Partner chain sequence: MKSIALFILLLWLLAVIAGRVLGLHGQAVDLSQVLASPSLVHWFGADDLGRDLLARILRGVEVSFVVSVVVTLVSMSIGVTVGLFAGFYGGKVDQVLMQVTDIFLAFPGILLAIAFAAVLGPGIVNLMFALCLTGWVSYARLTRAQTLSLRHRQHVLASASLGATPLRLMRYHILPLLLSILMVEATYSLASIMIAEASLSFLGLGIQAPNASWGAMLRDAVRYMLVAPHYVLLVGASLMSLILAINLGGDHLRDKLDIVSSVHEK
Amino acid sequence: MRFIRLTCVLCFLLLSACQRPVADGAIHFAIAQAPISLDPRYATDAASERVNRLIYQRLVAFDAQSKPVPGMATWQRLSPIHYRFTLQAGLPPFHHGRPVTAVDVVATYQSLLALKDSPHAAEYDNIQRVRLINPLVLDFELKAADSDFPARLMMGILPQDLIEQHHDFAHQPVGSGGFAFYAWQQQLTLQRVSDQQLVTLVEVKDPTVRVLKLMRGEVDLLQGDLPPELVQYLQKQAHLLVKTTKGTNFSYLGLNLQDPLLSQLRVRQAIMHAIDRQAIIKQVMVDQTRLAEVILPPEHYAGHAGLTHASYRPAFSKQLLQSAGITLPLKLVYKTSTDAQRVRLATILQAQMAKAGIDLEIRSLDWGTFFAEIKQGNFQLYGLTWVGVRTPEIYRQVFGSEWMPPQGFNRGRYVDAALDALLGAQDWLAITKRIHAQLPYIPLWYEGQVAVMQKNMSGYAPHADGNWDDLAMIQRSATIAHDAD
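Keeping to the form predicted alone, what do you get for the structure of that sequence alone?
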């Protein structure tokens, strides 16, 4: 480990002064994964969700406790199955010039309900009808009562005229948010509406290369997906700013519950106790990463602060496996992306689990192939992170027996009648307790958030859910001084 750190530092010392900053006027943001789809009706990956927050407006926003507050609109609950939304005055127009009206909101949700291949359509299957009242007012009529309904309305609003023209929002998005689409060839460029500042998102998968580009002035900003030793090194660089904050994005090991081995609770418990999460946080994760037990953090209004943390007990894991009739070693296949940090984490998991009698085979795949395999259920174990989750509805979408792909995100094909009943009653404390006991996921941690930028950048800070919203405020003051060639 020490050798790797020293090698990285030597690379920085050799290469950091080789190039001058790019002087095209754009702000360059290096990211680990490029977005896949900029149509909010289809986007599911973290990068797409983060970019779509910049391009589109939504009816509902959220406060610090993740409770819904007015976004584009205020609302009234006219009955348990009837909600009326009134658009705020002075909404900015769509980027192609048309004003935003309730017609666009109705068209957006009607188009979503009509789509058969949208991964989000099932989230809104309780909507009976979306009805236009006047250009500023619309009604949602539901099939069944839902007191949390406003919090579900997080879909970016599309313009009605382009919906009718079957416009390609995935590659040429048109919204009414703070950023407009500018170009997408080798990299995605957005233009800030307020001042026409260009922001370019540059995909650089390898974290060391991202850091080298920052050191050489080729990019202005990095956020997340960095090992702690690189962050520690960057904190010592006088021409850079490093900002960290506590995170809420939930990292976990996904399990295929249709697998005859993983369907056994004792096997899942053995895996849980075979992982030294505290050691991994110390070795691999950035500052302010903390242990997690369920998807939503304890400070969330539907969080559960009373859940206990499972300890690292490899000998106990062996006992659990043997009591389940497993012949050791238990052979399992773990799928992950080719991202260097994720492969490193997989290697540590492999070494820890070996002490518990688990032989973990690692298969690292390019991001597109990996994510497709997970969505198709072609896995035993995998590692992913839920990003930007706001509502406890996530538990129904991820663990409800009726929410298996493509209708929902129950990728592990988990079926539990007791949990289904609790989900129907929306008893969040009981739900989180049941999930914690049954382990349909192996919980890991809430990742701390870190952003690193050139010292002449201001107005940007990382947020707990990893969003990029501060790109709306980031500014460059003056050119950084770099050594000459």
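Because the structure is predicted, anything quoted here is derived from the model rather than measured. Residue numbers count along the first chain shown, from 1. What changes on going to the form predicted in complex with its partner chain:
Annotated hinge between these two forms: Lys246, selected from Thr369, His95, Lys246, Thr200 as the site between the two rigid parts. Here the chain acts as two rigid units, and between these two forms the smaller unit rotates by 18°.
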Second form
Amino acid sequence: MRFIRLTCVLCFLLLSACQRPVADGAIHFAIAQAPISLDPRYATDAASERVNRLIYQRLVAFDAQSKPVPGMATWQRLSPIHYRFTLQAGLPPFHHGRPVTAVDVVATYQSLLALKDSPHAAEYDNIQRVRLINPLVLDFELKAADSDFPARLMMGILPQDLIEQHHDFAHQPVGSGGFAFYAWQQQLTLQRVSDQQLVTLVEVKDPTVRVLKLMRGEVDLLQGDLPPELVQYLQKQAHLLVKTTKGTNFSYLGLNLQDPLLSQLRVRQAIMHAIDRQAIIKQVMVDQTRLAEVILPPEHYAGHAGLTHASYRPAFSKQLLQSAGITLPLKLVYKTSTDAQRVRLATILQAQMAKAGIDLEIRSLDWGTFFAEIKQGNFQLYGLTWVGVRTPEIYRQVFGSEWMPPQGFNRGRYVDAALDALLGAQDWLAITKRIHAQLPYIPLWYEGQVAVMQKNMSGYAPHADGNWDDLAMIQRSATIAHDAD
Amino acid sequence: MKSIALFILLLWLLAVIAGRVLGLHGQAVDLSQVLASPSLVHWFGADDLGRDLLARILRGVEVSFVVSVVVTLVSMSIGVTVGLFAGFYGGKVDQVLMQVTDIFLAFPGILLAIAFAAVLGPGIVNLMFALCLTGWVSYARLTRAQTLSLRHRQHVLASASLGATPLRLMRYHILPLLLSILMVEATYSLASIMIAEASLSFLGLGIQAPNASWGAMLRDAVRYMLVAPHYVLLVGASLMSLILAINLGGDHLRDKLDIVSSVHEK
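The block above covers the form predicted alone; next, return the form predicted in complex with its partner chain.
Next comes the full complex, and the chain you just saw is listed first.
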């Protein structure tokens, strides 16, 4: 009897280990990193930002050229330091039932300005006052003129009553977006407001495991964070659908411009010509990755389509270095994170630069140490990516001589009076030309975006900045969808 | 088993020598050969940067062997010195030295090595230092235990009565009797250090790119096991075969040096 019981228990355990997840009807979305905080006033990581876009509405949105367009509200510039916003009619209510009014917008921004520990506080430092005019209208008064001000109002709007109650938005968010919070224990589950469809975000850090889960049907879709070889492998799977699109996230090599070697333009040009970007993109990047020249892509309203691509000319690089009086090989230290794809790219750069007489030493550090060293300016070269940049203000924050860390992102300590003058005039074409010529960054590429899903999923496609907005439209059909993409 | 172990070790030795003679360095990046399958050009295929996998495996075994030998020698020197002094002098010296040893023993060795490697930063020198920090303890324990019994042997007492200094007694009358047992310990230690080096490199704390290391290669290979299974299989099999051969060699050496069992066999 005991033996039979033991056998039954063992069989049950074995079977339960084999079974697929409970068929709860939810769409399972595999992600590399779970969100950390769903309070938009505190969220900084990419996953939290992407989920918050689903849960909360914002005053402004962006068009295809990244120009700000009305989101929840339209606006008027009453003076260079005075903006009036009017809420659109028929806004969906908050998920706890209360209608959205200008009171909530005022409460959201006032609470943000009052917070001392919000990482976003500095972005809104120019706001002098937020004033309620009537339940549909509010005013922003600024300390100084800012023509791009509406583009900064990307904060998700919270309900005023819950702000006053000090509600825990970080873990139980309440917004008025297309998705409502449903549960968050081991996995975060959201509920689509329009049809009650559940979407569960499943954190799977390892890309191979993520792919295996998709192939077994444990998850319905995944997006990004895959080596290109895995993407090619998935493209061959008959039951899966792979969709790619051009990206806008800008990968670059950062330079320490206080370094006596790297402060010389010819050395920077030599590095630029020592990298065969085309070969890297072709062989080890996902489809639709394209060459970059400056942070904002050509299709951006502040982008520049006429910038020439620097070609791979190692012999010319050597000449440049020698003409700068450098004894070859030029020894440089390149810092990167321990991420496998980053180390892989670093090794390729090392091999390519060796042909140009540059001896690149790779130091891969854990993310915390790496990023701390970059912020402290303790580097010669490093590799990073700008994610989700929308406004040309980024040029001021990254290259403006008054924007050194910790206030700004001028981590290379670049000082250029001519560029400062152009930044003051907001002449974006001239600014991009100047940056392209002076190379305070070595531009690499805009990485393509990829999403992979079961063939019975439809309505989802990746976006250039990697957001998950199409979860609002994704559908699971009983039969396999024949998607034209 | 002895012949299998010897055969595998010999094979590795010949392969490394051949690699050196042929000038295989495994550093040449060739993006057109990324994850290429085994072929006549690349017998073991190519890695994720198009580098020849066979050349990198051979370079990996060299690195692994150098790290293991250096760490074993340094650990053994420290451990034997500590153990000899503790066992020979006894009393307070023994207590202090053994308590220090116990503190190091209380930590899981690999965890301590990971912590030190993380603090010191990645790199081959720091890796060896981290492994030495934890590697000496077993030698110290073993040497002390043996010294405790050897110091009362007649020849040691006779030499002491003739006026030999403690250092001379340890150097000429005790240490030679420890060598055989230390050699067996060193053989096992070689294998465990190889695994530890691979583990730390797997975690990114050991040998840095572009230098070849089996641990780092395994870490990279796992990412591509769906698209290039030969990569992970060949690196894994190489590591396994070498560790197995060293352990079998250690077993054989122990049997050979075990006087009691060899007398019984006769």
